[in-house]
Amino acid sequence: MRLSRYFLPVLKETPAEAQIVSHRYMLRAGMIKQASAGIYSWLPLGFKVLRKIENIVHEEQVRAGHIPMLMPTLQSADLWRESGRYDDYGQEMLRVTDRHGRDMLYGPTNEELITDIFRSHVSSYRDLPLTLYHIQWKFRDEIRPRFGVMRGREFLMKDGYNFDLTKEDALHAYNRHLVSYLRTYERMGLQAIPMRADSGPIGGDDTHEFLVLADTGESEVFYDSQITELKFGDREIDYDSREQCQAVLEEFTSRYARTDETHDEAVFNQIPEGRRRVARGIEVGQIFYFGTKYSEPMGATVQGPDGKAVPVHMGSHGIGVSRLVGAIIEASHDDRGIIWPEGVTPFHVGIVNLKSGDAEADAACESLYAALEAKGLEPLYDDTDERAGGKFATMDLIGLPWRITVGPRGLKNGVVELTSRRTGESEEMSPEAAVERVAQIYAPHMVRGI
């Protein structure tokens, strides 16, 4: 893409409304603008981050075998009243009636949906497991809608859904969706952390929020340092492996790491003093098994192995796609801009042209585009007349993790200049040297998951 045809309204000064680093960084990179309260249209390139969020989120489940779908953001209140939750869930429930007096409501979540999905169309349990998700724009009328994205009251979520014959085959779902959800944040250069949490009004007695940590975060964690030490890396898990899977979640969950609803002083003063840590963090997804206390009251049940109808077993999870988004500005950042980690970057290389006008610098930056183009990749080209110093500000603001800059000087050496956005450190090679390098760094990130 070239700068001079995009629209990316910059920012230089920070917005008085913007309290946290990811929400002033948002507004003053052009990725968001404020529509009313908590709700927000996505700029270009705040659409294109959370689309390559939104791809992998896709991807890791695909890969675990999950199968997605697509339900409605207005939902109907009677089943709502089914399962008991329609004067439960609190005035956070946008409640609305159509044009026939109908009571709807603009879904905060899905479970009574996808549980009148399954029972109008499940009816063996030779058809279990599964597991079903969508991503779909969400709405919670937050009291005090605040901090950009990281809590507004429209967002978009990951919600997937399993159904499952047994108490054990639910609990290994839930197992599944801990793996692929450790491998969907490393993917975005996160150390998300699995943590024992309270379940809400979702409902059920075995739930994992996964949090970022970060000095903005809204819940007070306490946890064992070792577990900061644990990756998963690019290990191979067999999802139907109930073994493999119990192992990831033995291995990422037996170490000490409860939000506050959860904490226990007494357990936490066992760990020995120089590994206990309290900070703050960012949820940005959690996972829940709640066996029948959708299914029962509504009526989900399959016909068992001995004929007789019975309840299935369920669970939940979600992932913020949207609060992802600030999430990582929180965890990568500096005091000039966004780093962007690779996996998630709006592009993937910045073409900066100190010279624009000039025949050399033009043909070589046009050069440059085109080769990283055939690789596959996406440039964004700094093409307008703005000086040099502006040039690199726009560049470190919208937080590109690599730049190559084109200027008369170098040219005349046969060398550009390859820069790292999150080093600062920065090599002189061939324009050919450095489409090469950067096609290189990138070569991991273009290859699907599935």
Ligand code: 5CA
Given for the second form:
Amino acid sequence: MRLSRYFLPVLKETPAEAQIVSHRYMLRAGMIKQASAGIYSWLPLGFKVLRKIENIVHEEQVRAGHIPMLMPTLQSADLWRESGRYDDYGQEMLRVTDRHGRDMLYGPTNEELITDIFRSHVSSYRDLPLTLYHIQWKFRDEIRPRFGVMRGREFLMKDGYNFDLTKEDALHAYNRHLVSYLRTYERMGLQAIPMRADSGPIGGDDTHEFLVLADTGESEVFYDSQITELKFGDREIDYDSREQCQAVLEEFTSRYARTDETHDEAVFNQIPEGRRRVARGIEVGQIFYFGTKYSEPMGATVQGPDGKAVPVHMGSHGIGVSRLVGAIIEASHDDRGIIWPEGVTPFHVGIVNLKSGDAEADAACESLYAALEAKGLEPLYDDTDERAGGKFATMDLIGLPWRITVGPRGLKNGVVELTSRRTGESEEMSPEAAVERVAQIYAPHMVRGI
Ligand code: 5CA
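Rather than the form predicted alone that you just supplied, could I have the structure of the form predicted together with the ligand?
Full assembly next; the chain just shown is listed first.
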């Protein structure tokens, strides 16, 4: 993309309404614009990051054997009356009436809708196990939407639902989700710690939230510092293997880690004092096992091997896709702007032309641009005639992890400069070497999506 043809409305001033750094930088970098309280338009740069995150989520869900689909945002109230949640959900649910006087709602989550799909099409245990998921906008009329996309009213969520014959099978699905989430967050450059939590209006007893530690997080968390040493890394896992998935769950939940809702001071105090941590965290996902809470009242049964109809065991599993954009910025920034992890960066590399209009510099930038694109990379080329200082400030603000600087002086020696946004370190090399290096850096981060 050439910056002169892009839409990147960066702000020079710090917006007064933004209280936390991710919100400030998202506004300043022209990623979002508030449409009304807790509701945002995603401008091109923000939209690109959102799509990158979605693609990673898709890849990891499909890898775990889960099946993508798409359900609508507007749902019929009748389904929610069947489960009993239409009255229970309260004011967070946005209720609307259509022209025929039918009660509808903008979905805050999809347990009822997916259970209805399941009961309409599945009747035998032979069709299990089954996990369906989608990435779709949700609406919760939060009393206090704040911090930009962190606590929105309209927000993008990946929500997945497993259907199993037995509790044991459903717990395997739960574990599979835990493993796939660990992989997902690490690919985004995040450490998200599974913590025992409360299930709220979704229901059930088994639930873990995934928290990214950050001072600006809304949740208070209590944990044993040893838990932060665990990394999933690039280990291979067979998602069909109960033993392997269970072992990962045990490893990652073997240390004390709880949100304030489930915190137990007495158990916490048994941890050696030097390892006890009280901190804040951003909840970027949650997994639930709730058994037959929806399948029973809604009649989602299958015929078991003995011919008897039994309600299926279910769980649901969510990732806060739009919230993740803010969470990643909270975890990775400095006082000049965002520092995107390679996995989610909107463009792979910025090209800064120090002397736009200079025939040699222009030609070198054009050929770099073409060579990067030929490698399947997405460069953002600042071909405007702004001064060098302004170009650097914009690149730093929008946070591309790598920048190639091209100027007449370097070109005389046949070199350009490759700079890391994270360390600030620069290295001179030929344009060809710079392209090779950038391609190598991104090789493990190329996302296919679905
Ligand atoms: N049905 C279940 C799982 S599919 C569910 O709704 N879970 S949830 O309530 O925990 O939401 C899943 C994730 O969505 C949360 O972990 C959080 O990351 C994100 N989320 C929830 N509310 C908001 C909000 N108001 N703004 C942005 N993200 C949110």
